[in-house]
Structure formats: structure tokens, C-alpha cells
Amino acid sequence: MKIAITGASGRVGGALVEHFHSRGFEVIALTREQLDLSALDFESKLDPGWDVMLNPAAMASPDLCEQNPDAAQRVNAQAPAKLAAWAARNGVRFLHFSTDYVFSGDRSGKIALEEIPTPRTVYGISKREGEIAVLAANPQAIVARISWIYGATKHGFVDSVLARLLRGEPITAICDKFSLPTHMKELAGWIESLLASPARGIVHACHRGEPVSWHGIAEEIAATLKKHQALPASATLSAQTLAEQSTFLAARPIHTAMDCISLEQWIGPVSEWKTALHRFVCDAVTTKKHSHPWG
């Protein structure tokens, strides 16, 4: 099976052909230099001889998208749309990848997946667009929305945490936001899952468990570095607000935290946020203990 992949270079599409590689598909790795979603002119690169495309290219950063609305408009909802329709014409299964940005996150709790999203961003509304353009253009697609990330080959906060508590360095985490860490390794194998099955339309791509922020992650993180013994003693760990942080430019939704119910009617249970990332620590702790310092 020939699989080609968006956004090959980014933490997800990186990851994405990795796990498909290792698993004996051949995959056509799409670097931006490769397909440039932000041209619109990108259909003569396309193979019809593909039998799948993943889309997880985006312009993901909230800020950046804040900044530059029309290139968001263009990379998170025209060009997906365009890479659907194609797709549909020439009989290639699409999934593309959305965010749990795409809800206003004003309500606590795990948000279902007949929840209407009300995004208030440019990076939740472009999000959003993409989303409904895919399904229109292509019924048979799916959208997988998913949210923070880890354990790629590039990092992200859950890794970047773990990494400066191995080193036993100080960390200032937000209290007052909320959702659900996804493992990157589980989440390739959710993906394959769902190719496998007649799943259509939008899945809520995310592991069970009650909403966190990203400091509740980093207590989970340090707890469990600190079990194995692993947590240095000149590690720390503090709280801080969205009001207090002063670097975002974007404000963020506070409570975006997705049930997985549509995820595992198409296969079966998913596990638990914190076993997910508990395994993961012990991972980095076994590898650090039998080689260099992780990190």
C-alpha cells in the first residue's frame, strides 16, 4: 500500500511516516519543499496512484496565524479542501488532521463530538473551515482532531518538560488551561486502526481520562520520575496562568479536552492519558539509566 504524507518534516507528519515505514507500507514523504499547500497550485504533484493521503500539514501555530490570516485561510482550509476533492476524484482514502482549537473552550469538562465548535481564533477558525470544506468536498474522509502532542521526533512541551526534570532544572507550567495529552506512538497506531476500518467523518483522536493542564502533566511527569527514583533533587516545579504569560500573542481556548467515544466505536479502547504517559517516562528513564543523560 503506497501512503503519501503531508507536512513530512513537522512533529506529526515526521512521526506519521516513521510508524508507517517501520510497519513495511511504502510511504511518500511530502516535505513543504515537496508540496507547498500555501500555492493552491500544488495538484500536479499529486499521484493518482496512491491508495491513501494523510494530511497533517497545517500552519499550526496560533500566533503565526493570528499574524498572518490569509495564508491560515489558505494552508488550514482551501488546500485541504483541494487535496480532499482530488483525492475523491482518483479513489485515494483521505485523512486530515484538525485540533481541539476548533472549540471555544469555555465549558469545563470533555467536549462530545456533537458539540458544534465555536472557535475564536484565526488558527481555530481556519481549523474549522478545513474541516467542513474536507467533508464536503470528500464524505468519505476522515477528520481525526487531536491535541498536545508528544513523544515525536520533534518536541513539544510534554517533552521538553521531561527532558529539563531529567536535568533537574526548574519549570513553570499553566495551571488554568485544559485538555489531553496525546502519545505520538499511540496516535500513529489509532491512524492505521482507522485506515483499516469503514471510519468516515469526524473522530475525536485523543486517549480516555479526566482533562489536565500542563502543569498537572508536569506533576505527572515529575511523580513518576521521582517513584523510579530519577527526579534530581534541584528540580522544581511552579504555576503559572494564561493571564501571566506574556509571550502568547493568540489567546487560547481554556477547556478543549475531547471524549473518545467516536474514536473507539471504529477500534475498540483506547488507553488512559496517564498510563500512556507513564510508560513513556519509564521509557526515558530506562533509556537514560543504560545510556547518556536523556535529553
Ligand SMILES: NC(=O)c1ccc[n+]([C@@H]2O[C@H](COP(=O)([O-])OP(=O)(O)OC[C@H]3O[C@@H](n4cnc5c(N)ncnc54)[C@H](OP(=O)(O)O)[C@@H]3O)[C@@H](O)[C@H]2O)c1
The other form holds:
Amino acid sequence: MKIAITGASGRVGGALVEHFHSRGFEVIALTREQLDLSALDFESKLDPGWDVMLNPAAMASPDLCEQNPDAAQRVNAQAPAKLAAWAARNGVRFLHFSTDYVFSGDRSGKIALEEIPTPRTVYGISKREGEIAVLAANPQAIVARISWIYGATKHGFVDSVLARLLRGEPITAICDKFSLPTHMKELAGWIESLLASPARGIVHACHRGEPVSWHGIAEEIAATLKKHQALPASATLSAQTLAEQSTFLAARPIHTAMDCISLEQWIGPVSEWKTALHRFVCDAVTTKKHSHPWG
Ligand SMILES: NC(=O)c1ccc[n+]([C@@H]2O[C@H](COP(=O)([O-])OP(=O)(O)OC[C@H]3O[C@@H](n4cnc5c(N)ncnc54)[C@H](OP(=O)(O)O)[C@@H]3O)[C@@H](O)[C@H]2O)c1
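Since the structure above is the form predicted alone, I would like to see how the form predicted in complex with the ligand looks, so please show that one next.
Okay, now the whole complex, with that chain kicking things off.
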């Protein structure tokens, strides 16, 4: 089975390349150099012999999108639509990645699949346009909305917090913005299962569990480390509000935790985010103990 994966240098794309390679697929890893989505004239670089195409490539920084709205629209909306249309014409199964940031995040609680997104940032608007355009061009496509990925080679918030706490460094984390953290290894397994299912349309590809803030995730990591006597005394954790975080250019939506009913409908029950996070932290503790058996 030949599977082409865009954004191969990215957090999600890189992890998917590793996953599908380890599962015995023939992987075609596409970096920006091989397939530049901003140019929109890339069709000659696509191979109808591929069985599946995954599209995690994106302008994924909300701040960069705010500064470059035209490029964001091209890469996050027009290019995915072209890929989806090409896949439909050539009988290639197509899966596109989207984001919880398509939601305005004004209401607390979990977001159901039926909720119509009303994004307010350039990033969110361009990703929502991408969802709509992909499904219009290719109604058989899957659009996987994901959130707060960790456990990939390219580190995100959870990975950095864990590394810093293990080193005994202080952490400051935002306490008034809520979503669900997603273990990349589990996401990769869900994607494989979705591809093997008759899934189509939008899927909220996230864990079960209650919405949590970045500060709440950091607390959970610290508690797990403490339980395993792996939290240095010098590690501290303090809270900060979104309003106090002055480095964000684009406004961040506040409540974007999605419910995973649409995912479970296709692939069966998925784990709670806390279970997945505990497993991830325990693995990191074990690895650390093995690499420093004296400490
Ligand atoms: N990570 C998360 O927590 C998260 C949360 C919600 C949704 N998502 C969604 O998940 C997907 C993957 O995100 P990610 O975290 O993997 O992002 P990422 O680490 O920033 O990776 C994005 C990838 O897209 C590539 N890319 C950017 N512009 C391109 C262009 N013009 N042509 C071709 N490739 C281009 C990048 O290549 P370069 O390395 O050359 O820049 C990189 O490989 C995105 O759709 C994002 O919206 C991610």
C-alpha cells in the first residue's frame, strides 16, 4: 500500500511518516521542497499510483497566518481543495487535517460535531475554508480535526513542560484556555484505523475526557512525576492568564475541547487524555532512569 504524506518535516507529518513506515506501508514523504502548496501548480508532482494521501501540511502558526493572510488562504484552503479534487479524480483515498481552532471557543464544555464553526482568526478562517473546500471537492475525503499534539519528534507544549520539569526548571502555564491534549502515537493509530474504515467527512480525532487548561496539563504531569519520585524539588509551577501572555499576535480561542463521538463511531472506544498522558510520562521516566541509572 503506497501512502503519500505531505508536511513530512512537521510535527504531525513527521510522526505519520514514522508510524506508517513502521507498519510496513510504502511511504512517500513529501517535504515543502518536493511539494510546495503555496504555488498551487503542483499537480504534475502527484502520482496517481498512490493509494492514500494524507495532508497534514499547513501554515499552522496562528501568528504567522495573521501576518500572511493570502499565503494562509492558499496553503490552508486552496491547496487542500486542489489535492482533494485530484485524489477524487484518481481514486486516491484522501485525509486532510484540521484544527479545534476553527471554533470561536466562546462557550465552555465539549464541542459536538454538529456545531457550526465560526472562527475569528486568519488561521481558523483559512482552516475552516479548507475543510469546506476539501469536502466539496471530494465528499469521500476524511477531515480530521485535531488538538494539542504531543509525543512527536518535533516538540510541543506538553513535551517541553515534561522536559523542563524533569530538569527541575520552573514552569509558567496558561490556566484559562481549555482543550484536550492528544498523544501523537495514539492519533497515528486512529488515522490508520480511520483509513481502514468507511469513514468520510469531518471527524473529531481526540481523546475522551474533560477539557483541561495548559496549566492543568502541567499539574497532571507534575503529579505523575511526583508519584514516581521523578520530580526534582527545584521544579515549580505557576499560572498565568491568557491576557497576561503578551507574545501572541493572533487571539486564541478559549474553549475548544471537542467530543470524540464521531471518531469512536468509526473506530471504537478511544482512551481518556489522562490515561494517555500518564503512559507518556511514565515512559519518559523509565527512559530517563535507564539512561541515568545512577540518578
Ligand atoms: N500540532 C498541533 O497541536 C495541532 C493542533 C491542531 C491542529 N493541527 C493541524 O495539524 C496539521 C499539522 O500540524 P503540525 O503541528 O504538524 O504543523 P507544523 O509542525 O508546523 O508542520 C507543518 C508542515 O507543513 C509544511 N508546510 C508549510 N507550508 C508549506 C507549503 N507552502 N508547502 C508545503 N508544505 C508546507 C511545513 O514545512 P516546513 O518545515 O518547510 O515549514 C511542515 O512540514 C495542520 O493542519 C494543523 O493545522 C495541529
